[in-house]
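One chain follows as structure tokens, the form predicted together with its partner chain.
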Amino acid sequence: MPEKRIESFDVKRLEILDEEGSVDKTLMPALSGEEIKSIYEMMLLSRAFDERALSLQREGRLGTYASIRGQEAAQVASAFAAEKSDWIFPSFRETGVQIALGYPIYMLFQYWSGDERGMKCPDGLNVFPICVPVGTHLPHAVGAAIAMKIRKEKKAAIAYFGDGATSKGDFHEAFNLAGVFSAPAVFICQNNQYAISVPLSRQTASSTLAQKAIAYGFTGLQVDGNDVFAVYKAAREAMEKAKQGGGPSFIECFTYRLADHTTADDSTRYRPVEEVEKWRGRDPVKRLRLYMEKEGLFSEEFQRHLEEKVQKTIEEAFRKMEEIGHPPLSGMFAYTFKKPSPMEAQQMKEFLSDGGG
């Protein structure tokens, strides 16, 4: 008996906006000029936060910080596609996602300065606390998605992670569960090509990350992660599909981290500066701006106005964080359980009398 081909697959890549700011009109998603300007503003705001956070860290006023520089399109445009009722499961490099969703910026400062009050997501938003153990939040997104399905609510659970996370068992278990239960989950990977010093080639022998979804029974699409329109279109369609009962999707945003892994890292130890320079030339913010110039959505005055506005927003947020001040000492005990255990209650009494330490 001859061997038969019983399945075949292909892997697609979506690109809409090129480096000169021209778009493929046939693929362009439905976004108004105002919406595009708003995406641009959030990218500037994210970048301004990032720059401020890096300089505050250098002054010793914030702790270790993970920069998103270079990943603004992947973050802002995908989050822009979400609705307030969706649930978002971020990793630790998601400032642009949080900002685009309207997460209070002073709380991001609180988080990165070592105050857990910054993780208390405000009512009306459903952003899970930042996940530090890589990839371990992906099953949570699937669980929330299964719950949405059980409740028959048209929502999506959206998980963000990096290329490194695709090597974790949690990633594979989450994908498998999502496929089996046809869960309304959208997995968004920012493949920035490094997990600290480990390059993508050491993370996987696959030619793309997108293709990993195929083995779990759903589609994976690679998009140019520095192209706001490709990211937005892929994310929007995946979210709509999830809400229509079409099951999970995986989007691999192919991008690059322009800064060090975190402020505790020195990326010159593991990657050539020429590579970084090459990607600096593909800056997603600049690319969108070129498009806006071509389309008459941009002027120097608009830019100046936005820059002033985002600087003011960042300054006010930082000032608010400082005004709120140090977290109360008793906060350490307030959330272990709903009702403190007898041991904990006793320990808190001792702590409050001797001040701890």
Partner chain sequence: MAAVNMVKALNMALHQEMEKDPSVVVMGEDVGVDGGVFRVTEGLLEKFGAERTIDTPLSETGIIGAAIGMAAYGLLPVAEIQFMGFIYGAFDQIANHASRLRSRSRGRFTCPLVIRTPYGAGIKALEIHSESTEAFFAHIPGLKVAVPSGPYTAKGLLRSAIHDPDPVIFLEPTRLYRMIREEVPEEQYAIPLGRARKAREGKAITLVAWGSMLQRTMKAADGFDADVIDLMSLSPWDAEMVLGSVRKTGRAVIVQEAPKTCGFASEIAATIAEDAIAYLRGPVLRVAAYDVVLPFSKLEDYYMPGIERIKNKIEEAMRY
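In place of the form predicted together with its partner chain, the structure of the form predicted on its own is requested.
Partners and other molecules have been left off, which leaves just the chain.
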């Protein structure tokens, strides 16, 4: 029998900035010229980090890395809508979110080099460690949101994940819990249309991911994930709603992963070249630049200055990471238990006597 898809939920996609750099002024969020320039700078910085990380991984100086190329708008614009007091729960593909929030870039290099000290969040930021298991951090975000509600704090828990996570049990448990307890949580899905090699059509029979929120009793919204203004507007309104007691929201950012799933993947095996090139033409960085040109916020001199600044920032961060050096190997025993078990104590003794650091 032919497949039959039910499309009974009317979820419209929010779009403000088109691919030619024009905007719908009736929907445009209140952002100053300087704020727009700041978003653009963060997008360039995120892309520069991404490019450097890919190069370093190929040189064997970083471990497996998940690129964010093509998803900068969804990440930077949503992070720009958050406040320092909000709690952020990232998955493994949120470098742009972390950079936009002010997470030290040298610590991100640390993490991707295999040094777990890179995830020791600095004071003044509320960013949880990167979650590699797909979707397992979503219940944690809801738990934190419920705690904020109990404490009567005007904060939101913001969880990031990909389309593949919507097929996991943790996703549904988190959504159900958030809906029942009206938790001040904002769920942001970067629907880049492939969970490694599995296309969205094999993840769900729903016409959108956003409509999944309806079953759990709260709002689901789909936005153009390559449109910085649509993402910012949706995220800002959802965060304000959460802090005012309006409960959770789910934002599906419809975007595309231009690079491989990670550096351990070869997406040419399962994605048509024509599809990738089509989305390359929808580059979120280029789209914002076109808008800035029309509004007199852009010049070649501004671009050159920004590129020099961004490259200097990335190089300084990488040098700082290298100067820190590797952690002692004995550290693998230090944080397993409050008090080492007899077996662990024996293993540590043998390891150190054999010359382990």
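Positions refer to the first chain, counted from 1. Take the two forms, find the largest set of C-alpha atoms that superpose within 1.5 Å, and that set is the rigid core. Source: prediction; values computed, not measured.
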Inset, instruction - Please say whether, between these two forms, the C-alpha of residue 344 moves by 2 Å or more once the core is aligned. - result: yes
Legend entry - residue 33 C-alpha moves between these two forms by 2 Å or more, core aligned: no
